[in-house]
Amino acid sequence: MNKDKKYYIIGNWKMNPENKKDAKKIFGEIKKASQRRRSKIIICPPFVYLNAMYTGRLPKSLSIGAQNCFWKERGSFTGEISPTQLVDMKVEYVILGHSERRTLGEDDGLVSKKIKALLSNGLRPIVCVGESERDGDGRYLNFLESQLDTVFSDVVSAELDRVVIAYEPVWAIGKNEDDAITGHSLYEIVILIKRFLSRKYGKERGFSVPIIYGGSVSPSNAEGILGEGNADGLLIGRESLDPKSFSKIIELADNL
């Protein structure tokens, strides 16, 4: 394990919490727990919080980030918020193709516009790709080569370097620390990605992609994941509404 590895440790808030006051008060124990951190943090709240994220200066290993974004800059879209709309408010990342947003329609064909548009304002996408299901055959294997190969059809190999991918595997989302990918499996998945980008970019391009894990993290398989797994990091949902867990997280990826 590279000791000087940045592990990219981001907090998928989902549609929580309730109210801005509490969204404020778990963000500000975040921002405390992330001074002086290597690992990048990134805390992704709904739209409407976006705002009271900045009570003052933010530690350097934190940003913030947005759960999604259209493709187009202006326009009557109602409902949507653009990438210019987002640089404006400060946010630096945005997650794309989350799979409870493709469980609503999105398809990769979407997800792709959506990344170029992110890059043509400075943005920076996490795109999650991630199976369904895991067959015995291994299927799914060539599902997620037809994943990368249409959302990657539009990005130059000049971008790459402003793109994390996400896989989270569908099946893994939202149960028990029982349920999260294990990471020797975790590691296939991994070496998949690289050689797929490395054959579209390059190899130096292609293995210098971050990719990380989602799918029920907790502090208990965070180390097992980020180790054996060899991921660039983690998204998490649950526990990122948990400042004390999340907290427990960044430490061990910082101590890696």
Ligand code: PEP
The other form holds:
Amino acid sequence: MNKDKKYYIIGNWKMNPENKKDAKKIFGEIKKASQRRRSKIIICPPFVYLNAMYTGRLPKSLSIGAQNCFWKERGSFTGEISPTQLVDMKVEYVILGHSERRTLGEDDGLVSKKIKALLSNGLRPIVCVGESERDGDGRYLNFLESQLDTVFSDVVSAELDRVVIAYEPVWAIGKNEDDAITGHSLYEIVILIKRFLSRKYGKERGFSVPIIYGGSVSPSNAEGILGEGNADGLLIGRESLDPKSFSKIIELADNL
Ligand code: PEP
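For comparison with the form predicted alone, kindly provide the form predicted together with the ligand.
Next comes the full complex, and the chain you just saw is listed first.
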């Protein structure tokens, strides 16, 4: 047991559930399970439910996040949400560059602008990176490095302590729990990301950035991914909408 380690357990609800009543119900159960936890639990509902999450006081271990954000603070950008608006909604964390947004046209350059905008407004980006597929000769490792290079191009050392990196290989998202990454394989990626950060920002700062994993996490694979994979947490899609599963994962992380 490593009692000093605080894991990030983050729920990405995507475009779910279908109504506010269900959102409040799921959140209420997660809120109960988040009391007096060592882990940092972050729930990222759709924008339209953000306000509904703040009924009563939140446990210290629970925070609210958003799933995206625009990079300008105001102006004629129909349909977008600005960092200042998220701050006003008491949001602390924002998922950026999720592969489902990249499928809709978002690229590393845009993600880089968004990171900068969030950091300038005191928000904490959860930056998603990850390859679409793996090849036998390690080209996916170069892909990952070049993705990191671009998205971190404007982040300065003093801002780094507010960043979380989510390694989310696209091939593992939305699959069966057996298709998630193995702890061993994740460990290699965690090292690659730490190496990249230490080259750019120095070892002390580089090693302090939390690196979490996302892709078909469930209560049955969470422990191995966190333990053997040496990850600092998990980004969880589908299972975060099931309060029982999600609470189980929180419990596992707290007892590791
Ligand atoms: C995600 O989309 O961020 C994700 C990890 O989804 P799932 O857990 O459902 O694979």
